[in-house]
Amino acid sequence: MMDKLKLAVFELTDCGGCALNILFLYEKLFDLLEFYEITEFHMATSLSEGSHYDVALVTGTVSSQRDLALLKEARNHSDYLIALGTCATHGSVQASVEGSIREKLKRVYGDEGNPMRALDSKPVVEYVAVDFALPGCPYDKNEVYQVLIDIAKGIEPVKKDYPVCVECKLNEYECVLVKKGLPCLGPITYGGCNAACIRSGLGCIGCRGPLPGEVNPASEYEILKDLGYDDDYIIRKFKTFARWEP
């Protein structure tokens, strides 16, 4: 019988969503348990053995020298990372946050007012190379049960390269941005969520981040200028997900 994969997730800064959402696989956990041996995983078990793992998850932001040590540790002991989660990949909320965290901590608390030796939160893909990046905020559980049966069978992931806007239209939903005037951020995000604010009837979010490319935010700006809404909302709403300062 083939050895087991050694799996390991790592969480920094975040809400634990991103690390939670592998635990609501349910049953198809077990399924991954066909293949991989978690070794380190802060949710599901007290156990912390691994010195070398096959395939890692990093969740979260570096937002404080812990995660950033964490982070090193993870890439240095793992075959194969992946960035899962919009903080991972983007920054996603936290790293929309306007300013320095060292001056704002030294605002309040003076000169020595950083004890936690907290960073400007960034995501993973700043500071280390990556295998794969899996945005979302959360992400499809079922897209990460796929990438990890995929590389336990030998197969390199699919990474989507695609804007929301395609499965809007393989769903034959409507286009809430032209016919509702609602603001939906669907032709530059990220797809792979099966456009599910849109089934809502809600416009897209770009919680899976923006989509590099041949995509073009500038138009975006300037349907949703025409739409009504002015400036502060627009920035504010691409901002939301992706802003950090270098």
Given for the second form:
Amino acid sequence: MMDKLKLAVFELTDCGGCALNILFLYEKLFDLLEFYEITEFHMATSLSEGSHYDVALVTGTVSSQRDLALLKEARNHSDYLIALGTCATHGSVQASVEGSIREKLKRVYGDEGNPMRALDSKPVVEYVAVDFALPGCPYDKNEVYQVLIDIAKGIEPVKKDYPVCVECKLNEYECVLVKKGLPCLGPITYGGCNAACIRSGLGCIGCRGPLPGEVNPASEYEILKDLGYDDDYIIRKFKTFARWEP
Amino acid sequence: MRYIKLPSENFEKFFNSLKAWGSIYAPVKRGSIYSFQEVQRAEEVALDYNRTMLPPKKFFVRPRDEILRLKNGRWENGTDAEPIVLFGLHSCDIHGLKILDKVYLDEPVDPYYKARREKTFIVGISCMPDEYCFCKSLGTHFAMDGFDLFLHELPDGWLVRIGSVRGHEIVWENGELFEEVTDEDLKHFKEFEERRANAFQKEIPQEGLADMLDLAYNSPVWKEYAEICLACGNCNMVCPTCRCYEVCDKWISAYDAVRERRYDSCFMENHGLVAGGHNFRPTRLDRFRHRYYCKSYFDPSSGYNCVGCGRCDEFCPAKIEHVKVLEEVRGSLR
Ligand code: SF4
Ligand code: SF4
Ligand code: SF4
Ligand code: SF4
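Could the form predicted together with its partner chain be given as well, to go with the form predicted alone?
Full assembly next; the chain just shown is listed first.
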């Protein structure tokens, strides 16, 4: 039997959901354990026997010096690093709060300075090169399952190349944008969630961040304006999970 | 072709008799869209629907289809083909299937498509166009074949055209439900068709379309539309003649997997990507234009790859209209 791959899960600043989501694979975790041993995961093991990891999953944003140090440690000691969840791939909610970190600290803590050595929240991908980015708030746990088994078998995981609309149509959900005028960001949002929100009759809120490439946020903006949504609302909607810098 | 009449009062009996062939799938209303779903009773069927969101293609090339299964290190065939009845297809969709037949039944034959196609009994139904339909100008508003039975609405029942040996058999077995067609019925049939012909609000002048597209590759109109197109792929996903699919493997346990194929769209990054990283259609402009050429140009000798069903218009979030785009492109050449 070949040696198992060493898997690490690192958590930076986030709600904890993305790390926990791995445990929610329940019995499917045992499939992963056929190929991996977990050598670092504060939610699942007291082991912390660093130095080298074959695969590292990093969740959360870089929001403090501690996060940055941990991220560098993870990057330097792993062969394959995956930015997991929208915090890590796009910055998510905390990174979308605008303004400088100084002003924000002052608003909350007054003149206490910066005791926790906070940084302006940014996604992992802005600090280090990653081997794979898997967005979602939280990401679809089956996706990380597929990616980890692919890697274990020596297959390069395939990046999704389509927006939420594609899976929405595969499921034949009624289009809430066209038929109900709901503000749906599906046409410009990275697919892979299987159109979970539209299944519930809601518009996509863009939690997986923008699909890179040829999608057209400017046109989406005009469409929402035509439907009667105002500038401020649309911009806030666009910026909830990612800082659009078109 | 043989014509017979199904009086209204026998409709339900006729409908139920089809269950001898297999489960019945028919258009039903779901929210503000229609969808082909399994139905038990005739009253569930939306007989006056305009178009379903996904075309009947979904029964032959499924949106997601597990074509193979990896079990104990061996690949096994994963798909099934049950006999079904597709009830209530419009003429455009029957033409759409005929276009798909050319792709999937020509060598090399797609075994999944073929098995399902052979086991499906198709009942067509007449319709009145809405503001999106333009099948008449493409000649796809009437089907001469591609169905087993075709029902045309009459004031007191249905004029039934029999389109296949299987259709004959079903009618034969239920002979007591049908009557001979009278001159009066034929008159009503013609009146319906005339009313219908006059109800079309949209048409695509097919004349010279291929020549026009030959010259129009660099038309500025493509660029104008590529600015508003979202590249979301909705138009491809709902089109009865789009035939592109993606194949991917999915792990279902540590050692077992399924090979799934699913609808793809030429608006997506990987569609034009080839080995070595070259992409034939890197920009939205390339992709937008490509779709129109695929629908109207590549092989005009075998007919156009558009049947005028209007789905792409109805479900485009950017409200881009197929016929309008082509007309503007034509206009830009003048
Ligand atoms: S509901 Fe939203 S995600 Fe679904 S097709 Fe419409 S715009 Fe796209
Ligand atoms: S291109 Fe549009 S109108 Fe033509 S067959 Fe496809 S969906 Fe229907
Ligand atoms: S190339 Fe595009 S338009 Fe043509 S069949 Fe494929 S998805 Fe449809
Ligand atoms: S549905 Fe409309 S916006 Fe989306 S890709 Fe097609 S033409 Fe473009």
